[in-house]
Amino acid sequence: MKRIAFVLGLLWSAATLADDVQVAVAANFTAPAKQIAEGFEKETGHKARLSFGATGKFYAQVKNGAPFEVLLSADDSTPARLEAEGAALAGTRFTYATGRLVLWSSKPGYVDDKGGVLKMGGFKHIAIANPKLAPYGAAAVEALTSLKLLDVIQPRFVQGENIAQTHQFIATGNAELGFVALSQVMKDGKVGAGSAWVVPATLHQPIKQDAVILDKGKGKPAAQAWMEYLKGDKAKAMIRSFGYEI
């Protein structure tokens, strides 16, 4: 009976010590954080409410009171600017992984390796993200910017609220290609469905993505504990196998 009790009491304290942390995560990193997310549970008992979504949205509802402990950004400009303006906990921001952006349609053999559909043009509409909100739309606008083909091409932009829509709008045909998150696309350590070519680094300035605690994380042990399993192996292994760089 001792024993028993023994092994009750040691299961309620682990109850009461596991709690909920809400993690605003930017869409791009919607597949692995969803992973992450199940491997940090079974490892710490804490659970992550995950939210997706535009990180230029999550900033304005960040200042806007929401219940957000933790920001998973798309860039690392964000998390900077709520850190300089007191809205994230000073020392907490960190470089969880640097994006690849890639055109891609869902129609295999449609895009080239090498981008050269983008001068043929032989296309009617073209998705990107809003630049204005999602970094991986203004990593494509300087791509375009940079092959000199952004006042060409850019009369037939599809506009996604977020990069999520974007990748809908080509997945669904509405839009016969378009520049997305090469995590998107990727399918064990490839490229799936469809047909990419995946944008050189060099004509665009590095999609750093940045994670910080909120001021509504501060004391939480949930939140320190997500972000140092963000950090750990099985975290960044899991980063990398959707096309990420640590």
The other form holds:
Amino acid sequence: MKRIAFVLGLLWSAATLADDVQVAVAANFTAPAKQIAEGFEKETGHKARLSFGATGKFYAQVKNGAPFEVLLSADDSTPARLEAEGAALAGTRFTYATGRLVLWSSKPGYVDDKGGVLKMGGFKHIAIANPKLAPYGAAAVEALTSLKLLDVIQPRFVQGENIAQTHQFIATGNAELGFVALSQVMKDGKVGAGSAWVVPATLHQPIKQDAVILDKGKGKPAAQAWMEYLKGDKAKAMIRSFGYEI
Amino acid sequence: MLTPADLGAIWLTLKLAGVTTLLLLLIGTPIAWWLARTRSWWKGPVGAVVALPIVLPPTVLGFYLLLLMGPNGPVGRFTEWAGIGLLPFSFGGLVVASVFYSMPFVVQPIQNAFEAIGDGPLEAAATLRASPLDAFFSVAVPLARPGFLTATILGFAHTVGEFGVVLMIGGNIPDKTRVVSVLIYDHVEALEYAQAHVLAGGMVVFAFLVLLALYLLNPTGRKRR
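Can you swap the form predicted on its own for the form predicted together with its partner chain?
Now the full complex is given, and it begins with the chain already shown.
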């Protein structure tokens, strides 16, 4: 009996000291979030359980009782909306990263460093994330509008439901090129494979990505610790190494 | 209530399901006949391959189709060599994918119906000097009619209900690959719940009516013999 009580006591103390935090992560932030979670676990002893997906889907799930405690959104409007609707904690919102858009092809030498390939045409399919759903898709449309190329290029759009699927269309070569997040093709500070043009940030609205503590994370130390860690210099360095600005 | 985009998606979905069902009846009938009559060792493996889409998640099917039909895949190399171009993001690509995806729903009912006929009627036809082809069309096909009806309805309905495969190889192009299920998904993701309800509710009613028709038209399904 004593032994059981002892084990239970151990379990209980472990449960209070090292907590889990359920984090919903926008698809474009998948790779950095995994790295940050590792550092977070080492430093705090808490465990971050990450779910990846489209921000719009997370919104619907949170509104319908999903167990997420923190949302790392792909935009700044969804966290604001959740806060206004009382599903997120007021005063916890902050921008954890500003995303950069990149025109990318899996073929080396296909995309030049000024994006001239857009004007030359010569491709059948150009992949973008659904602009209605994904901030990177909306930014791509804005950039094409600024370049006065939208009308010419729009008929060749193929849309991924999120930025991860868009990347897949290009990576498999089914679309010759497309607009994705710089973070998806950046490895150790440079574009890993294929060819890319980092779209100048002046061509579209900044892609501000906000984090917020959700209702389910209220009073949870692990959720609080996650937000602190995300704001810290170590996390910022990791975030920058994937091509985000912060 | 329905926008032009909705109507375009509905028309596209019906067209896809219609073309797929027609192709499947043409391709699936010989396969079903062979599966029903053969004593070959290959019956097991072929039957298993036909049934794969029942078990596999559509994402697996969509993922491999995307790789196979892409510029680096064998199918994609062939279609480019043949001058058709690449199949993903095209209506033709969706038809090919749907034929695989809905195959078991067409082949299995027809196969069951052929098996239920047994050897008797065909042997009788042979003694009356009917050629095998004549016996097939004059005896086997009419006797297997309930199977064909079930196959047509299920094949059509299953293609209408297709989502994961289309999402993965379609590219969501209006009037080309944006079918109703994908459009519903778009509406839900964009929080346009009112528009989603119109289409989603329509799908529920459609599915119910199709299955109802199946049970009403085929009440002797169990006794067929």
